[in-house]
Every structure is written in C-alpha cells, then in structure tokens.
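Given next, in structure tokens, is a single chain: the form predicted alone.
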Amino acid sequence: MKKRLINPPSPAGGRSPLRLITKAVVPAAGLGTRFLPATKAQPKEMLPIYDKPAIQYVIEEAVAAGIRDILVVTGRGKQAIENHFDRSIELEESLKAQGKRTALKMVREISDMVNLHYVRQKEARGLGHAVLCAKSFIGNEPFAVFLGDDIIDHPRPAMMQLMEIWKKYQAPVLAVEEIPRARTRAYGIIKPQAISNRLYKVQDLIEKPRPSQAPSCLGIVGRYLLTPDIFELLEKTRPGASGEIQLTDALRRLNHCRPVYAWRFEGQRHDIGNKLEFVKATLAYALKDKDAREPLLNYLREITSS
C-alpha cells in the first residue's frame, strides 16, 4: 500500500498546473579535510577554480536555470562564503576611485545575482540532514539541490536539463552519470528502466554498493530536483553505519511513494572533492580563457617535456 504524499500527482485524466522551481539548497557545511592545510582557515567552497571560488560556479548555474532564492547550508568557519556574495562597499569605492570599471561591475554582479539565505548545520550528520535543514525555507514547494563538489560545464546548464524533465513529468529528477563499475562504492547507484537515450525511470536506488552488487553503472551526482515530501522521509531516516543520514536512503523510500526519474546529463563534470580533480578543473577553466590558453599550453608542454 502506497503512502499518501504531501503533493500527490493529479488523478488520471487531469493534470495539476506546472509548479516552477524557484528555490535551491546548496549544502556547504563540510570541513574539507581532504584539502588540509588549505582549508584550515578557509572554506573548501571558497578555494578558487582558476579565477572564481568553487561555489560561485554552482550559484551561477542555479541562476542560469532560473532559481531566484538559494539557501546555503553552512557550518562554523564559513563566513567567507557570506562575505563573498555580500556587498563590499570599501572595495567598490576603491575600484571606482581607480577607474577600474570592469572590476567594479564584476564585484557588484556577484552580490546582485540572486537572493542568498543561510542556515547553519550544527552537526555533521550527512547530506540528508543538510537537506533537512532547509525544510522551513522550502515549505511546500519543489526545489533544487546543488552539491558544491560537482561543477558541470555545458552551454545548457545541467539543472536546466533536469527542469525540462520536471516540466514533462512533475516528479523528482536525479542527475546521473555513467561511472566505472569499480567506483560504485563512491556513489548512490540507480536501477534504471530506460525511457529514452538519456532518461530513466528509477526502479531502485542503492547507496554505495559493491561493484558485484551494483544494479547498473549509473551513479547519482550532485544535482537533484526534489518534492517537499522528501522532508518527512528524511525525518524518519535512521543514520547509517557512519552516523550520517543519507539522502539516497530517503530517495529510495520516496521512490516507493511516487515516480522518480533520472537524467544522464550532457556536459563535463568536474568532481572537485579530491585534489587531482580539483587541479584538472582549474586547468580546464584556465584553458577556456583565450588570454591564458596559449601561454598555459606552452608551459604545460615545457614542464612535461623536461
């Protein structure tokens, strides 16, 4: 017997008006221990990927997808994130006095791009708990979740791709990527039912299965479109062996209540949760800068040939 939902689909023969996605949640409370000592006194989310802090790429994707209000879930020592997206009157006045109009325009755009809100996750209790911290902010609306460790580069933002699926099905949508089977223990893995070349109906989800037990090689990555009934399920989700509340566990239960879809997104994902991929992402974005591209390529040829 299926559980009653907060926002159940319309009965057969009718369709509820499309609910637009205007709110997003960005969990950013992690300690960034993989990047010590660089993260001892600054948030990992503020480490620069070429010329922008990592979190700015995520915020810009949200804005490009039409998000108007973003809740950043932070923790202790994360004030630099708030400062970055706030006005800096002293800096603006200095740039204005020096006639640096381009730089002035850039810093003003950062603080004006979207409405940002903040809440603290007081305990490190996992991604599921971080999303649960947004319950009051989200209310009874569908919403997006962006994980800061995943930067996805494509002319059509990954979240915008998910929103196109939402418009058709008005159901939760997960971003997935084909991953090596040997790495399934690092991902939530879906059991898919193919609908089209890139779209799947989720039959089941398993958190970090062994390669031999993984139902596919489609791993969930850091973009989600969720319905507000996920909060009730998160509240009832017990912590796993690590003491954390896993979002995948709640999604699995949600999948028993309503259809959940997965989209194999178009674009290049940079997993900046480890140092090597962080460096690769920095190089990738530096090479997109027409002024830096040739000097950087020359430098790379020089150091790799010696």
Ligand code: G1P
Second form
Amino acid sequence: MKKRLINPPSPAGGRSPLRLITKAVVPAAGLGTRFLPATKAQPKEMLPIYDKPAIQYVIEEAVAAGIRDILVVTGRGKQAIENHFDRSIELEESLKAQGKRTALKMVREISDMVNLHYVRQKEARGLGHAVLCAKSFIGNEPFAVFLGDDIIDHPRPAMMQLMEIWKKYQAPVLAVEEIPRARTRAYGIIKPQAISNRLYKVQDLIEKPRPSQAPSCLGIVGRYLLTPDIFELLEKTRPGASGEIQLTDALRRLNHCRPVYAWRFEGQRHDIGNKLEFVKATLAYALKDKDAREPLLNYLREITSS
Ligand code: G1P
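Now the other one: the form predicted together with the named molecule, given that the block above is the form predicted alone.
Let us now look at the entire complex, which starts with that chain.
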C-alpha cells in the first residue's frame, strides 16, 4: 500500500503545468580527509582540475542546464569558494591596467555566472542532512542536487539529460552508472525496472550495500532531480550507513509514495573524491586543451618509456 505524505506531490504524467527547475543545491561541507594534506587549509572543492577549481565544473554544468540560483552548503574553512565566485576588484583593476583582456573577461564571467547563495551545515551529519539545510531556500519547488566529487563530461550535460526525464514524468530522477560489483559499498544502489535502454523505474534503493546484497550494479552518482516532498522525509530519516543521515534512505521512503526514475547518463564521469581518479581527470581536461595536448602526450611518453 502506498504511504501518504503530509504534502502530497502534484499529479504527475504531464497533466499539471510543467514546473521548470531553476534552483540547485551543491553540498560542499565535507572535510576532504581523503585529500590530506592538500585539504588541510583549503576546501577540496577548490582543488584545480587542470585550470579550474573542481566546483567550477559543477557550477558550469548547472548553468548550462538552466539553473539560476544555487545554494552551496558549506562548513568552516570554505571561504575560498565564496571568494572564487565573488568579484575581485583588485585583480580586475590589475588585469585592466596590464591590458590582459582575455583574463579580465574570464574572471568577470566567473562572478557573473549565476546567483550563488550559501548556508552552513553546522555539523557533519551526512548528505541527507546537507540537503535538508536547503529546505527554506528551496521552498515548494522541484530542485537539482549536484555532488562536487562527480564531474561529468559530455556535450549534453548530465543534468540536462535528467531534465528531459523530468519534463516527461515530473518525478524525481537520479543519475546512475554501471559500476563494478566489488564497488557497491561506495554507492547508493538501485533496484531497477528497465523502461528503455537508459531509463529505469526505481523499485528500491539501498545505501552502500555489500556486493552480495546489492540489487544491481547501477550506482547513484552525484546528480539528482528532487521534489520538495523529500524534505519531510529527510526530517524523519535516522542515521544509516556510516552513522549519517543518508539521502538514499529518504529517497527509499519517497519511492514508497511516488515513482522515482533513474537515468543511466551519457558522458564520462570522473570521481574526483579519489586521488587516482583526480589525477586522471586533470589529465583528461589538460588533453582537451589544444595547446597542452601534444606537449603533455610527449611528456607522458617520455616518463613512461623508461
Ligand atoms: C554519496 C551518496 C551515494 C552516492 C554517491 C555518489 O555517497 O550517499 O548514494 O552513490 O554519493 O558519489 P558518498 O560518496 O558521499 O559516500
């Protein structure tokens, strides 16, 4: 039997007017312990992937998908994120005086890109709790969530792909990827019912299961389209895996009340929460720069041939 929500969702299936998604949440309060000592005094979101801080890739994807307001959920020691997306008058004046017009345009674009808002997650209580910190900012609208550890490269940004599913079903959509069974303990895993080649109706979800208990190898990656009814479920969610309030656990309950979909996105994902993948991402983006490509390939050949 379907459970009832206090604030039931509006009917799906295209009958209600389509609500465009213009708000997003970017949780960025983590301590970055996997990247110590690099993250001792700087946020992991500011580590550069080639020539941009990691969080900028995510913000650019949000902007490309039509998001206008982004709430970054921060914690102590994250001021560098705010500074990066703020105007830097001194730097601009200096670039202007030196006639460095391209650099000037680039730094101005960073601060004009989107409306950024900030809230602090006062305690590290998990992803579900971080999303809950966005409750009053989101209000009663559908919204997007971007996790900064996942950078996804594709001409049609992953969030844009999820928005296509939203337009059709007006229901929550999760980005998923086929992952090795041995890695299920690092992901939320869905039990899928295939609708088409890449689209699934979610039958169940489980956070970080053992490989033997995982209902599939489709792992949730860091892009979600959510409806505001998730908040009342997050409020009721008790700590789960790793003793944290898990978004997956609230989604599991949401899925008892309304359909949730999963989209196996097109694109190359870089899980930069891990050092090796971080280096690979840096190389991948450097190789996309036509000025760096050949010298870098030569260098890689040189250091790998001995
Ligand atoms: C979080 C989510 C998990 C998801 C993963 C994607 O886990 O809880 O469901 O699969 O992000 O990167 P974390 O990586 O924060 O442990």
